[in-house]
Structure formats: structure tokens, C-alpha cells
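Let's start with one chain on its own, the form predicted on its own, as C-alpha cells.
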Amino acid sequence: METLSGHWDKIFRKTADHKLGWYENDFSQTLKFLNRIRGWKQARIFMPGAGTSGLIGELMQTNATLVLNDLSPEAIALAKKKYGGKKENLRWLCLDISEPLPEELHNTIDIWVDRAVLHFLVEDSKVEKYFKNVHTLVKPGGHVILAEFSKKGATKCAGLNVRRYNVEDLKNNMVAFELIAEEEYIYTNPGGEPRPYIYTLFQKRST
């Protein structure tokens, strides 16, 4: 039986970046939310499913330190080749985001940026562990951007079932955080199909 990491390896191995279902070359929606965070260009940013996203290159133009994770070794290898594997402001991880993350990352992240990762976790236990990681890694006062398939969105992506969200669903899981901003957004995939997303920005309470 194919593993989940094997599933993603196959997709990244066989599909050019610009044909991936989540590919984008316009990062203005994510940047709009980042720009609401003071000092984000000097922050330590964690991306739970970085893949080969062009957003990596966009963020590398700032003074941010990036911690880039993906479940797929193939995606990590391609991203390292594309963006460089030994840069001082980059750290690469290949871990399951629904399992406990290294202790040295606990309480060290200024901004958690998830574009199209959480919605691939469909089991309650995996979702619970994902949010536990969010609460554990992000510093008090830190921020989280969640951009996921909305309730109006597709029920499958990349051959996998997805779990769709609204703002209340996300708020219910972000118990130590305050909702700062929310917005519905229509992303058009490389096939020309609209994909309704919900974008949210949360800030972790200091106490």
C-alpha cells in the first residue's frame, strides 16, 4: 500500500511546478496577510507544507529566517535544488505535520504560514495533533496564517479527500489565539478551475 509521503513523492516527481493543482505565481494574497504583522520580514517563519512553492523564493528576498517542512522527500530535494540547501536563513525538515515536532522548535516560531496544508488532514486525531503543534511551536504574541479550502470548496485535491473549513471551525481549534483577520478568497488553479479558500490570521495571546 502506498504511503502518504510516497503519494506526494510521485506527484512532485511527475508534475512540473506550474502544473501542480496549488501552484501560484502571484503571492499577493498571502503577502497581504503577512503585511498585517509588524516586523514580519525579520521574523522566524515556519511553513508546514512548503513543497516547491514559489512563496519560498519570495520570502527569501526578506531578512526572515525560514523553517521549511514537507512530508515528501522528493519535494524537499527539488526545493533545495531550486532555492539552495545550505543558506544560513533556511532550515529544511521532512516530517509529518500531524506528529510531534522537534523540541528545539518549541516556542521559537514567530509566524506559522499554512497555505493549503491543513485541509489534507481529514482524521480528527491528525487535525488535533496539527493544532497541538501550532500551539507548541508559535511564541506568545506570534501569528498564524491559515489558508484552507472553504466549505464552498472542492471535496478532493491531488487525488485525496480534503477537510473543508469555515472561520468558526478554525477558531474552535485555535483556543490560545485571537482572530485578527479573515477573508474569503477564490484561487484559480492551473486548470482554470476556481477553488474557494478561507484565509485567516491569528495572534497567540501573551498570557
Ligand SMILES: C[S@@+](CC[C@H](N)C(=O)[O-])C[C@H]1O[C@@H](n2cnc3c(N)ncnc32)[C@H](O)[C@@H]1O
Contents of the next structure:
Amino acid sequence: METLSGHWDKIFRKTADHKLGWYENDFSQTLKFLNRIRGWKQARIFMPGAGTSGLIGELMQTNATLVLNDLSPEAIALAKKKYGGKKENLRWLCLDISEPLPEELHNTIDIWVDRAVLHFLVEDSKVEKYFKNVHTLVKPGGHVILAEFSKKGATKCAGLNVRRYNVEDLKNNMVAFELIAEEEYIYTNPGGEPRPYIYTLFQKRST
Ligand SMILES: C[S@@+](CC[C@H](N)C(=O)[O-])C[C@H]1O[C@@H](n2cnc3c(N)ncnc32)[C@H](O)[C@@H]1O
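Now show me the form predicted in complex with the ligand; what you just gave was the form predicted on its own.
Now the full complex is given, and it begins with the chain already shown.
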């Protein structure tokens, strides 16, 4: 039986970047949210499912330290080829974001940036573990951007079922965080189809 990482590997192997169903070359929506965070260009930023996103290249133009994770070794290999080796402050990880992350990462992240990763976790137990990771990795005062399919969004992506979110669902899971900003956003995929997202920015309480 195909593993989940094998499923993603296959997609990345056979699909040109610009044809991926989540491809974007305009990062202004994420940058708009990042720009609300003071000092983000010097922060330590974690991407739980970085894929081959051009956002990596965009963030590499700043002084941020990047911790780039993905379940798919193929995605990491492609992203490394595109971006790797160009920046000292770059670290690659190949871990399942719905499993507990290594202790050495705990309390080390200033900003967690998730675009289109969390919504692929459909089982409650995996979702719980994801949010536990958010809570253990992000420092007090740190921020989290969650950009996921909204309730008006598609029910499948990349051949997988997704779990869709509204702000309340996200708030209920972000118990140690304050909601700072929220916005509905329609992404248009390479096939011209609208994909409604909910973008949120949270800040972890300091105590
Ligand atoms: C729709 S893509 C989004 C990629 C990137 N965030 C972007 O915006 O271009 C989802 C990514 O999450 C990764 N992924 C899926 N499930 C994962 C998991 N359980 N742990 C870590 N990464 C995962 C996939 O390999 C893929 O690269």
C-alpha cells in the first residue's frame, strides 16, 4: 500500500512546479500577514509543510532563519535543489507534522507559517498532535499564520480528503494564543478554479 509520503513524492516527481494545484508566484497574502509581525525578517520561521513553495525563496531574501519541514523527501530534494546551499540560516527536516516533533525544536520558533498543510490532517488524533506541536515549538510571544481551506473551500486536494476550517475552529485549537487577524482569501489554482482559504494570525500569550 502506498504510504502518505510516497503519495506526495509521486505528485512532486510527476508535476511541474507551476502545475501543482497549490502553486503560487505571488506571496502578497502571506507577506501581508507576516508584515503585521514586528521584526519578522530577523525571526526564526518554521514551515511545517514547505513543499517546493516559492515562499522559501522569498523568505531567503531576508535575514530570517528558516526551518523547512516536509513529509515528502522528494519535495525536500527539489526544494534543496532550487534553494538549498544558498543560505547559512537554513535547516531542512523530513518529519510528519502530525507526530510529536523532537525536543530540541521545542520553544525555538518565532513564527510558524502553514499554508495548505493542516487541512490535510483529517483524523482528530492527528489534528490534536499538530496543534500540540504548534504549542510546544512556538515561543511565548511568537506568532502563527494558518492559511487553510475555508468551509466554502474544496473537499479534496492532491487526491486526498481535506478538513476545512473557519476562524472558530482554529481559535478553539489555539488555546494559548490570541487571534490577531483573520481574512477570507480566494486563491485561484493553475486550472483557473477558485479555492477559498481562511487566513489567520495568532500570537502566543507570554505567560
Ligand atoms: C498543498 S502542499 C503546500 C505546500 C506549501 N506549503 C505551499 O504553500 O506551496 C502540502 C504540503 O504538505 C506536505 N505534507 C502533507 N502532509 C504532511 C504531514 N503530515 N507532515 C508534513 N508535511 C506534510 C506535502 O508533502 C506538501 O508539500
